[in-house]
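Presented as structure tokens, the chain that follows is alone, the form predicted alone.
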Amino acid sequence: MKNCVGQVVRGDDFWDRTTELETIWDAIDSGSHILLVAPRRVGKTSIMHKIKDEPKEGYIVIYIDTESADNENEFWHKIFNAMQEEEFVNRLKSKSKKLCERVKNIRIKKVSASGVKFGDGQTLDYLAAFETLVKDLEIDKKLIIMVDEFAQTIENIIKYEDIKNANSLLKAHRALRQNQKVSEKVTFIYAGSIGLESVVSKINSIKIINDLNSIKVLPLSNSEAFKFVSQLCLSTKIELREEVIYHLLNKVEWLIPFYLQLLIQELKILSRENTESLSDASSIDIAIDKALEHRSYFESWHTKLKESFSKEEYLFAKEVLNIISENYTMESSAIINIAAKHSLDEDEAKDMIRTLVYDGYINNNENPKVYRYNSPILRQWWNKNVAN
């Protein structure tokens, strides 16, 4: 397993994630629509690429990463490509020739803001377009689709067109999902950096997503995050005794795959130079400092708030996230306090934190009246490189 810290990880690099795929399976089987609930960083990328690769039996998987659409023709030329392309259907062979040759025989000549256009001279809207593929595919097995970003091409379609295009594709996809004969040969799966129902509250929308059976994909366990830095010491050829593990993953907190695999690089590194001993506690200490070093791999926390919010919002959650990199705790009380100084009432201002805590920056776990920083490794750089 090799240490890919910050990509997507597939095959031998996949840290099996056993819990998570089950449930999903589980979904799947059950006949639900599905939406995975995670901070970015956590994996889910890389679990729905695992779906896409080892597939259960009666399943064939389409992943689509809809991130760059901004607006409703983009996304849907996104679909029909992904169903159209070579490599779906040379997946297809393997799985059902009948299959296969009904792809190849339905031909879409284009995408437009008008509609899809099919060889035979008919044009649809993007939803009967959809409806018609599916119905002509007379699959014989059930499709997956998974869209990766979709939230944020839901946000994308609210920034650069309207409220009103946005709702259009939401419920375009609700009504997808509402048809039994569309979902008894497809099942769709969502996902994304940024939370879908932060974006659509945000427009009065959730209703319009309340039917998907939402999965949180959570960190790793203790006993999980030990066998896994365990493995990554391995890979890498570094020997950390049992105790300097447990300091790392104390330190860490958060147990996500990106932190740990970022300190076991940067341990790597200190052993590969040999100017430090990984035999205590300190070389954690100095790896955390090293990985601090790493602008790149921390900027983009900082730059989703300017994309995402307005520059009041933005203003807001920027001081509330200053201050608790200062101080390690915020009470609610203060937040609300803040929020009337950026010209946001109680209610816009509640729905930022929970923005801030579905996205994987604070959290109130312990005490729902106290936020603090989920990883402290994010919480040293924000305090370092931009609240000073």
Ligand SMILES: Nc1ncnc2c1ncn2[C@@H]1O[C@H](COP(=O)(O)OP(=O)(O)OP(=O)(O)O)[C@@H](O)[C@H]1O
Contents of the next structure:
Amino acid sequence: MKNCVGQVVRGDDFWDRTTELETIWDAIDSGSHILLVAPRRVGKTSIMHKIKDEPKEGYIVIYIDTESADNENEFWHKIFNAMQEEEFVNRLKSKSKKLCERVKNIRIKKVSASGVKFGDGQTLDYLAAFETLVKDLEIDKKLIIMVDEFAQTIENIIKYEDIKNANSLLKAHRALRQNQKVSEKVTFIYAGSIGLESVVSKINSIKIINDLNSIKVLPLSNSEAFKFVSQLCLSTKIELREEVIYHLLNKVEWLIPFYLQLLIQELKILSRENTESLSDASSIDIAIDKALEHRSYFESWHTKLKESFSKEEYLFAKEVLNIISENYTMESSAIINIAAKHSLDEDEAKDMIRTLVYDGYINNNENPKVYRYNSPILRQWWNKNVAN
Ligand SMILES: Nc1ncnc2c1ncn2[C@@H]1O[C@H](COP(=O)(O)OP(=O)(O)OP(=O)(O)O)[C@@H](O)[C@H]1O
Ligand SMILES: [Mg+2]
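Now show me the form predicted in complex with this ligand; what you just gave was the form predicted alone.
Full complex below, order starting with the chain above.
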């Protein structure tokens, strides 16, 4: 396992997330459609690739990233393209000859705003076209369609078109999921670096996705993270004493693979500079300081807020995060008190806080009335780069 920092990990570089994968496969087997829920950088896309690269017997998997789709047409374009792509069709060959022939014989000429035009001249709306495509899938093979960054597509449509069109795509997907003929043959898995639930609740449409089975992807447990770091130390050839590893885990606290890899990378650089320094727990603090200099790894936590919310909501969220980054904690009553300053009423402020919790900035796990950062690393970065 190499120490990959930043890109999606695949193959031997993927640290097995057995529990999550078992839960996801159980849900697929039971016929659910799934929403993978986790804040950014926790490892959703890597899990989706694992499912694609090593599917269970009887399933064929397609992965589609729809982040760049700004309207319904572009979205469906991506879906239909993926279902006709050579890579997918070739993979079908080994799994299911009949399905491969079927897909090969369907020629899509054009996906436009008015629907999908097939080679034989008929034009169907997106839903009917999708149903046609999956109609003859062999009954013993089920298709898993993983749509990554779906929430981003919905947010793009809200931003560049309107709420009505965003609702139309959400409703189209619900209709597909509730169409028995489709559901027998297709499982949808949605994920994204922004929370679908928060985007959809902003436009009061949460009920359109209430049929999804939401599965949380959690950070690693302490013991998992210890094993993960030990493995990374072996592969990067650095030596950390057990107590130094525990110190590292304590400091990172929100144990997502990404932060652990980032610190191992910095520790490796330190070790090149000075072999002595890693024996000491203070090397971890130095590595964290160095890690925080990678602006591009953290900046999106700030820019996403700017892009996704109104000016008032953004300024309110920023002030709350600034204060917590300074004081470590903040009471909910104090948060509500500053809402008026940003022209938000209590309900709007509470919605905003829920979004910050859902998207992985803060939590109130220890005490429902007190909020703190999930990640001390993000707290430090925010304090240094946004609050000051
Ligand atoms: N199972 C894993 N094994 C090893 N590294 C991982 C694993 N999962 C995540 N990572 C690390 O975390 C980083 C983020 O992973 P990934 O892109 O899968 O997360 P994500 O939740 O899809 O992020 P985003 O919300 O930004 O799309 C990867 O670049 C990799 O460094
Ligand atoms: Mg991702």
